[in-house]
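There is one chain below, alone, in structure tokens, taken in the form predicted on its own.
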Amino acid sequence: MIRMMMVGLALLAPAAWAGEGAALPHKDWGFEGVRATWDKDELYRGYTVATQVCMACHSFKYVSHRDLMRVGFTESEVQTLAKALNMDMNAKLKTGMDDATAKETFGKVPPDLSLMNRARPGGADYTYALMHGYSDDSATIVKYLPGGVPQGAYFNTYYPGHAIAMANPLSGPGLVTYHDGKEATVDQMAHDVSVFMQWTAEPERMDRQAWGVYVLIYLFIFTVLAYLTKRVIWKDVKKH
């Protein structure tokens, strides 16, 4: 279990952020579109992957358990989740690994993941693709890295430069147990943690989209009133 969490390193080290990865496949997400919403079960499953896998090395320092109440969790539920991690519900979701240990283990402190989906082009599509991008296939590696994978790195089709310092965090199915009994396949875990990371990156997204609808309605009404006013004014002008 710890091996697959060997992760420190960056869902992306800035120094390695050079070049382009393969084109990202687009996935339909429930938080996109006219009927966009945060699905509580998806977020719960994503939280499970994030806290049981990602937080072995990474933090989500801009969100707390209490913030989950904004997407449908009850106070009792978040208290239970926080207690399971020996955390206060108001405390930020931080890894138990201190900076000194992280530097000794990985050579650097793994980045915080709270805003990662906003920092990387593609957002959830990028995170989801990255989780599927690891490969040991020699033909695929040679295609993208003719010189081979640098020592200490791992090949990833979608990572810019294709050589990533982070080992595959989702190395196999069944790494977590979901609250709703859904099978924790690699694809399911990749999907759920991508949704969770999108929420941590922009928890205000639904509020923003709702206000956008109200603004469009206002602009439509204003346009109609302006047009009718214009007709009345010019009607009198033409008479003279």
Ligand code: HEC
Second form
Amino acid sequence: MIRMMMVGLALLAPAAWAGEGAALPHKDWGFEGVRATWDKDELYRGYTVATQVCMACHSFKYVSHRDLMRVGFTESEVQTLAKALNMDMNAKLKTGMDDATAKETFGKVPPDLSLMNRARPGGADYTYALMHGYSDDSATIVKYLPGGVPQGAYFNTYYPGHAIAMANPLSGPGLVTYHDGKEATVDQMAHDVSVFMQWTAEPERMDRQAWGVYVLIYLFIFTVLAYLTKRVIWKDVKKH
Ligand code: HEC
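Provide the structure of the form predicted in complex with the named molecule, given the form predicted on its own shown above.
Starting with the chain above, the whole complex follows.
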């Protein structure tokens, strides 16, 4: 039932992909489905990639370290993480790169990533695919960009238009060291940062889901009560 409702909702979501990027593969995410949860370790790993790799250029300006306490981090854990980045735990996650430098370097200001997974059709599927979408293979590139890759841009299968101003940020394994000893393969980092960005984009997701369950339980109890009431009433009616 919940699954059916979720499918229904998914169909209402912006299904119209711009059409310029390649079709997105769908991944099974822990934050989707009936048993959906935010996995603290996954988010911690995603946070590590986000702050140690992506934040060189991107901000997550709607998120502070303190917000991590909503997904099971303790205050002292959060404080330690913030301190390691020389940040106040209440400060928003802002990149050290100023817009002017960014524009000069990339020709574009790297967008804020807090809400990106909500802004792009496909959400986490898009971010994950984007991280895997880089290629040097000339046959692949020619297929999408017959005129070649424009100066200063990089080929990416999933970016609409296929020429992105961001070089492959996850260019090889081991860019970070994970707190749980998990191997930082490119795929693992792409996965974890996509989950982290899903959380920053819709931190209230699980609350919403919990409410959905309460509503279903309420409706169930209400139906049973209505049925019993009907039986009691009709019992009397039949007697007369
Ligand atoms: C060296 C700088 C740099 C780093 C590091 C970097 N990015 Fe970017 N990113 C950019 C720039 C520049 C753009 C704008 C690209 C464009 O629109 O052509 C961008 C755009 C994006 C977009 C938006 C694409 C779209 O559909 O508009 C996403 C998503 C993204 N980056 C994710 C990431 C993630 C995740 C990381 C870390 C793993 C990361 N970036 C690291 C520079 C960077």
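The term rigid core refers to the maximal set of C-alpha atoms that superpose within 1.5 Å between the two forms. Residue numbers count along the first chain shown, from 1. Note that the coordinates shown come from a computational prediction; the quantities given were computed from them, not determined experimentally.
- Once the core of the two forms is superposed, the Cα of residue 230 has moved 7.4 Å between the two forms.
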